[in-house]
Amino acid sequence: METELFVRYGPALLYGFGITILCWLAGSIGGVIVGFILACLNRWGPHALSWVIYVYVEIIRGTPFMIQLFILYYGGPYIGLVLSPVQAGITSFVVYGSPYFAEIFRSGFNAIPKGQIEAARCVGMPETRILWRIILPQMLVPITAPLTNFFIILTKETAILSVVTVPELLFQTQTMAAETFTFVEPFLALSLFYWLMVLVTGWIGAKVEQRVTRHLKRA
């Protein structure tokens, strides 16, 4: 493919890459926050609420992301929820990711020995202090790798957002390919962008894992 075509479409591809990063970061961070809240409510909330969370988690995990995106974007206006494509993309990432993050946090909670929590309660520590001083520092060790893996999965799920006209990277690449009648080179460049995203995400995850496990290496 001629270099000048990449120069011509370069700004659009960079814009699409920026939208991809925006949807991924905002949706992932929102999913982590909502997932952590769900995990805490499931552990310390009333039993009836745990059943509601269980149903939500199973429904979202049991349905494809594309269907959830379609329902949110095209079905939302029927209940007064009108979202732009980018807003729908970010919101759908929060909805889709939060149950998975909730399960990761739940497994982290369960990895903490019950004796430590009971000992903290015996000396009068409140539940919030137990969470921040005992549970969270230790649960980071077993959940860092699963969190990194799911962040990587979400980077590639951003490609699905193009079906609701989110102007992300795949959407811009498809436009470029349709206008130039070239398909191999644009999609090879697209693969390179995604590979770099995965590479950087994995590198950050490895650094975080080294940080939270350094005490184990010293031991």
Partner chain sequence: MNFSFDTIWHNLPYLLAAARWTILISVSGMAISLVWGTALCATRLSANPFLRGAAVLYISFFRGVPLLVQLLLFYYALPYVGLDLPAVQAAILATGLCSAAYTAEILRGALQSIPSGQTEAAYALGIPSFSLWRRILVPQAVRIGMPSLVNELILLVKVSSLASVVGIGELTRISQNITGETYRPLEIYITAAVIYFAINWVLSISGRLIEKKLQIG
Given for the second form:
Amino acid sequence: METELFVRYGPALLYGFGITILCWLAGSIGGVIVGFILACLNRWGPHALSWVIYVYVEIIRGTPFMIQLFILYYGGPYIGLVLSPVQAGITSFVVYGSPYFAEIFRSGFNAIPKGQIEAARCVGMPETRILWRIILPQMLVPITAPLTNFFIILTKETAILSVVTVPELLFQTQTMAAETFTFVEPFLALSLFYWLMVLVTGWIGAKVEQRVTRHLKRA
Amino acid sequence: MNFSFDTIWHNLPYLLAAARWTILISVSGMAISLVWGTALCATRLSANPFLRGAAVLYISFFRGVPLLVQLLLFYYALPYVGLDLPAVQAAILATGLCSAAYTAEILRGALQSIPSGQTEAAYALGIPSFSLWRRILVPQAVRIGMPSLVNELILLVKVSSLASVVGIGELTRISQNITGETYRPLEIYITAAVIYFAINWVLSISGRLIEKKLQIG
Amino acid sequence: MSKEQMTTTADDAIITVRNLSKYFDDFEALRDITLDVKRSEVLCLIGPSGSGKSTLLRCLNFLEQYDGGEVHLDGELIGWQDISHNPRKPLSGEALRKQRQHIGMVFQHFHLWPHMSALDNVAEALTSVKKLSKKKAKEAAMAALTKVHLEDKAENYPANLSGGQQQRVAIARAIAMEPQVMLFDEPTSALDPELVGEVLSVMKDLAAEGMTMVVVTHEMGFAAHVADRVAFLDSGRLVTCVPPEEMFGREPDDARVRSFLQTYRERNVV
Ligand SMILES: Nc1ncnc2c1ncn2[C@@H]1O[C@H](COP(=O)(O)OP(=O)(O)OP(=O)(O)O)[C@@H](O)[C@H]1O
Ligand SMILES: [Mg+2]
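Return the form predicted together with the partner chain of this protein as a structure block, the form predicted alone having already been given.
Full assembly next; the chain just shown is listed first.
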């Protein structure tokens, strides 16, 4: 019985897992990139822009992801933005994640002592080089933990994409549950699976953190 | 396309009525979260390794599984184990049990930031352990953890939207229903977003006020 | 070394400061400072806390944008494009970087980059600013570290160096760029007393080699023995600028200088 179910639904579940990972990875990477650009604009861009960014960050952080997803997916076509469920899922991840990432990067920038940047200016280093060589490498230390944390949040947020029929893991499980009239076991198994995914993400984050803090240890 | 303020105006009463459910779910969820979270935190800090391990496992699981999946699991599993709760209660319970995992960690962090000298001083005075918790440690932990707890409540307001999936008529669900009738998703969902934002804005403002009060008191 | 009075001709002055003023919002941090630093001269800046010593030093390499007056290095106006233009416009980043390469700076708290080894701290600007090859940069960096007697600590990260060693790396980082002048802002104030000597001795060597140095310091012994002139600042104003024998030797005329130095006399430093 069990094996038969697995043979029947295995491919769909595997496909769902692939979609989950795709949305998660693409959304996270996009979110990190946009968030980083926002943080840079906030720091080095014109003053008026930092106001716009502030409002954007507050709006996104003050509203549920699900509503943002609905606005994009159902409201988008009314302003000429027609997206497939997966496209909408990834885009909404970028929109939703970037303000949080921007905040993480902002606090990372602020964690670098001003004197170190002045010292770099004093030897004539260009600002881009200072960002690349002085700020970024050190920023990894304070931001790794919050970044990992947010990647974990996003891992879990992928489940919400099922609501707009993104064929990800939860969606596939729901389909299977409805067709087989078994509910408890599949959702229990699914829970364990997400749990595992989150644990693995956390473990990778901890490893990265160990790596980036190496130079701070006294020999 | 033309943005129809009329649609918003007509449906605003329904949306606001639905927002009361949003608030009810998140506030009751928070209440459960605080009570259960405190117990969980105490268990997590207990001397008994089995209790401690169980708490660690609980916290890890509830923080590791999407709340939506937890809600569905709860929704289907409760009748299975013979508990027939109405959907709203089930959603509140699930939200509270999940949030408790976070609250427990917030309280633990706060407790650990209280200088251990205070505990020692209390023991030196012969204050019994339970009173120590109730009168000295917990009040301080709540005060230190206040910003994070308010944050957690704001989070609950946002995740209460997930209850729409199991058919509860809170703000998100009602927005979906209205959209189904009016075919005006942009207007309705943006209005819903504004309402969510307003609730959270009020919460964060009051949070800051409470924080100030607690600091003086 | 020349030990004449303040009346210097522009020719032998490498830094000229004319009517310099600096505001932080409404607060006047520096007022009407006029001062020359000659080639190979060691000028010490002393004065009570908050008198504007750091601010003056930081105006010299435009870490602070001064509001009024001029600072010239070797005849070139520092920081601003053109002072006749109102409001003043700062130089482009590129031009400012060019100027700063000629001005080395050492801070009270070292400000080494903790994620780079001592050698990389020194070599960084040699590759990224002076565009030396990696190999050449390492050689030059090693030479600079040797000058501050730290050749055997080249591979250490700052976390594994003592305060005195960190400050010497910071000095090496600055001198590796072969600047025309060196600015020091209380280079020994953050150090344990037993580590002060090693840093001061490196600075003495630099002075003996003929480096032009402007040093904000509370080490009156250093000021008395190494400086060519000592300038005293109070409330953002230059009170006096005289050779050390005059500053420390006889009873100073100015009451502010007198009371400032008194505290040091009581501690038997001078
Ligand atoms: N960035 C700033 N913003 C506002 N005020 C400042 C700033 N930097 C310095 N000041 C003020 O300018 C005055 C001079 O400061 P400065 O740091 O130059 O003093 P200092 O002589 O170096 O003192 P110390 O011996 O304590 O280092 C002080 O009153 C200080 O408060
Ligand atoms: Mg100073």
